[in-house]
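Read the single chain below, which is given as structure tokens and is the form predicted on its own.
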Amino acid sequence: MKKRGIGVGCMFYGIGNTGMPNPAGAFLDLTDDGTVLVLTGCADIGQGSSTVLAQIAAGELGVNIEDVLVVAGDTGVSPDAGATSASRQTYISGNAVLLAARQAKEVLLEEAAGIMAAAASDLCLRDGHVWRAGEKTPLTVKEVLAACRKKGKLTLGSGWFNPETTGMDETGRGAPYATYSYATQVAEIEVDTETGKVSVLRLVAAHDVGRAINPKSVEGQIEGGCLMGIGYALLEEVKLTEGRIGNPRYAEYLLPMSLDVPEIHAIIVEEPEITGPFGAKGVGEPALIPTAAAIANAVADALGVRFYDLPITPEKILAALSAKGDGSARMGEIT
């Protein structure tokens, strides 16, 4: 017999380190040909941070992303950006890049104002051109760069950002994070009561990310986090015997594979964060955190038995169903 269940998991997650200094820096240079060179210590480990940082620089300077070159994670030339952890790089390194771009932009706007006999405050950069009072002018960013070079002006910028936090005292009071991400996920599962196998049929994951700098990348982060959460809920288990790991190989330590991927519906909720770059926050760990809770709640909904010990393996389910059948187990005692 197969039984279906639906479960919900919710979470909020602090972005960055907990009540500790959490800075990142960035350097930026507009070269003679219009290339924007961004130097950052932020290590892209697959989450797409280099793309996001390029988008932030391009958006602030009004140029195409194709004109931005990001040199990331090179300790020989880049300033410190802290660890790629705690879902912090878009928020913290993104702010550092934004501030560096603004500093370089001030030089460009000052020069453009002199060329156009206008106030710099009336000008902005967009689509590779200087705009005045909301209207595009013929003056290009490259022409402004050339004018700067004739005068010996370098268009450099540097920036650093450290979110404002307050460390927690001995009573646990404080403000350990400058901002938080929020999420709700819903899981629909099916349990085969003859084998104990749990199949995740659908996951709906709604995440408040502040503002999605790169929506496709955010969707990918959510989908990847959901799949990791499935592994946490149903498959992954380190087996220890007298301090020794009994399943050190992937043949015994089970991970989700392509056939384990359910329908995943990622919902991006944009509630701009005033302290974030263009309103952005982080979306690394948040995609993982509620998944196991949603699946565990769905299993409880399907079977009427709640599990407090992960992963929820077929062996545990069969033992729980057997115990439930003879009335010898109470809710919460199944491990």
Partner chain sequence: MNRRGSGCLKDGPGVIGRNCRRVDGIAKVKGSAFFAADRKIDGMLLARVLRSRVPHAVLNKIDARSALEVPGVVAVYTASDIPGENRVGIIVKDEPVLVDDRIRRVGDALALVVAESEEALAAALPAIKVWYEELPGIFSPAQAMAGGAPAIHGQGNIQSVTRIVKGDADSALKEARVVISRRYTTQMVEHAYLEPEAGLAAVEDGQVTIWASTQNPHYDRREVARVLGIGQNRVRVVQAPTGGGFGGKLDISVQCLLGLAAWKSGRPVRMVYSREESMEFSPKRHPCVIDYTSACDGDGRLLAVKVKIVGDTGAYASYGPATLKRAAVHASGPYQVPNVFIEAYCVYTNNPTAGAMRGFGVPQVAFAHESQMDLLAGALGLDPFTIRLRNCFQPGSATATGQRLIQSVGIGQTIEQARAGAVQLGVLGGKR
Contents of the next structure:
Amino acid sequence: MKKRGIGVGCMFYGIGNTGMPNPAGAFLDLTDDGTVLVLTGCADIGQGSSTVLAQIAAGELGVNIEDVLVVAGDTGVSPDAGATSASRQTYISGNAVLLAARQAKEVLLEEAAGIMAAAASDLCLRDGHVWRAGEKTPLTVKEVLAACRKKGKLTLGSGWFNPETTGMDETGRGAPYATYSYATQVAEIEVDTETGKVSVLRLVAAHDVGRAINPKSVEGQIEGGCLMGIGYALLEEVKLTEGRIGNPRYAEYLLPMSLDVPEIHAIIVEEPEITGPFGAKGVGEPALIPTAAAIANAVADALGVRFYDLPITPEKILAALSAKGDGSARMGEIT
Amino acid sequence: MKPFRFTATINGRPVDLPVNPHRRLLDVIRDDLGLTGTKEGCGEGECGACTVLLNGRPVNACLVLAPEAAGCEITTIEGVAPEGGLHPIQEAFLEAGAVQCGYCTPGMILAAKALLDKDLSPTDQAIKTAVSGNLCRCTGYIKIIEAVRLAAAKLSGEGDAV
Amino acid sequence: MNRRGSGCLKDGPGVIGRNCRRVDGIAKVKGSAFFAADRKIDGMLLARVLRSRVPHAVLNKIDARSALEVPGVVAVYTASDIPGENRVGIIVKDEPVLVDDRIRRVGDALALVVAESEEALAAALPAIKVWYEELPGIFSPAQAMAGGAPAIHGQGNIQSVTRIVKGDADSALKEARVVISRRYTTQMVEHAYLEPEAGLAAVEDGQVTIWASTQNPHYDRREVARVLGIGQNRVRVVQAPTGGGFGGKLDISVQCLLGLAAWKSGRPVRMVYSREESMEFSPKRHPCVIDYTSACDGDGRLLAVKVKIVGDTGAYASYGPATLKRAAVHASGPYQVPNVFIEAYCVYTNNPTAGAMRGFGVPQVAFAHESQMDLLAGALGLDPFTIRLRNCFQPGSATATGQRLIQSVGIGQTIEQARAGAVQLGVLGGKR
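Output the structure of the form predicted together with the partner chain; the preceding block shows the form predicted on its own.
The complete assembly is shown below, putting the previous chain first.
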């Protein structure tokens, strides 16, 4: 028999390292032809930080992302940005790049103000042009750059950002993170009571990321996190015997595969963070955190039997169902 | 072990080189020919990162010995794109956001190509099955499946135009 | 200070919020992204590590003479070849690059072989003789924390303890309408990124450059410099395109060994882990035992939680102390709880090292606190969404650590929107 269940999982997650300084720096060089060179220590391991940082630099300087070149993770040229961990790089390196871009922009705007006999504070950059009081002017960024170079002015910037945190005292009091991301996921699952197999049918994943700099990339994080969360809930386990791993191969360590993929509906919630770059927080880890919780609750909903031990494998389910059949389960729960 | 003369067509070009018969096709591709787009993820045919096409059929190059591939037409990721451009499947992977770390991407694209070379209107289930030998730990497969669907549409569209 | 937006465009111009294509996408779809294992330098050597097959032992002696006679073997390095400090670690410097006194887990690095070919490496490794004296192993935190347990490191097996105390949880339990106590256990998990660890090192003009698959190049630089006993001005770490990490590439893997091999041999050296090596010796997600008591009033409002978390960090601290600290901070979930008593223990054993993995201890505690919320809701006949909305953080709420949340507190919105999404799809309502 197949039994369906629905479960909810919520989470919050502090962005950045816990209760300690964890700054990131960035350098930026706006070259003669309008290229924006961003030097960052931030390692892109596939999550897409280099793209997000390029968008932030382009956004601040009002140029196209195609004009941005990000050189990342080379200690010979880029400042320390700390680790790609703790879902921290969009928020922390994002702010560092934003500040570096702002510094270079100030040089440009000052020069533009001189050319236009305007106040720099009335000006901004967009679409490669200087805008004045919300109106596009014919003056281009490239022309302003040429004017700067004529006077021997370079357009460079450096920025660093350290989230405002405190340590925790011996009772744990403190403000260990500058901001938190939030999420709720709803899982719909089906349990085959003959085989004990749990199939995840649909996941609805609502994530407050502050602001999605690149929504498709945020979705990609959520979808990937959900699948890793399915593995955590139902499949994955490193098997140990006296400290030795018994299943160190893909053939033996079960991972979710394409055929296990449920419908995943990512919902991006934007509660802008005032200290974030354009309001952004982080999503990398939150993507996975509530998934196993939601699935465990859905299994309990389907079977009336709750599991307290991950992963919830077919063997555990069959054992619990037969125990329940015996009437040996207390209050419908296996403890 | 005495080397044998390995002759095959790789990405449309003939190759002819001495190879130890114990070598895997993967080593010939990566080390002897320098085509490093084909990745090694596990070396035992479980992850699909080393997927190449052998006479149009997707295989794990880590499980194929060089002599087994002799005389075959081999396509690696380097042979997918037309000169100076991208193949519609590659375009679709970028457009759909199907690339994250990129390590599974070459194998995924070749698995997708093997499917779409035969079927330009695959069901989602057919797509999932076609890439079921290829592991991805980043994307959750959703955008990869979307990309293959999108590529199918692009390729059918092109077909209509021609 | 308001850092959001700039100048006259508070919301950020068109490029923010747009689905820009990945800046590294074209190289990745064409197969021209150059991962560490794809790199080659003329005259390059290959390296492989001889690892311990026992979990706990005193290392007496390593004899590599026969290995050095294997044709193509250039060198075998052991701990005594390390010019600088032979301990690394992001939080605690407790892990040897090459074991010099005690083996603490299966997989500890004993010797590094450098050779002209894979064949030479394969022949050399079994030719190395190792003398050791096996010690009884400790394979669970309970065993490690028991009185009289031998210390895996000098200072006892409890690496760190985090305590969070707010209000008076014990008194609040007595006032509560519903009290639920359960034990939750979670398993050890592997990151399983598709790209195994890899790197390449070369020395030129007295500077060593290491291209590596890594999540933290600047940390790598610090460690390589310390291990080689040189300044950071003589070390350059370049992050190669990295095929996933999920926390598993935050610790040192190949970096220091490659630095050592290139530095000592003067030749470029490449090392690539096999899948099995990657899965056996990379850090894992902490298995945890979580004892959780929750209490609420008749409306389902949380009055107190008491949580004890014990995490098995294995042989070395890695990110363990930070993982357990984060687990503690997040243990009460995104809910306002006036009375809290949380303890989190990070414990050494002779198991594989557990370090950072996506979520840093929070997936473990989320499984527990969310199961508890459903149990409370069930006891009171409340809907799972209702009990969560009733307790979730609002602007102005205080966390377990007493941090006041002022703005960007979206938990309530995510609950509402997830529910609305589920209703719209027919997951909730009508269909059950």
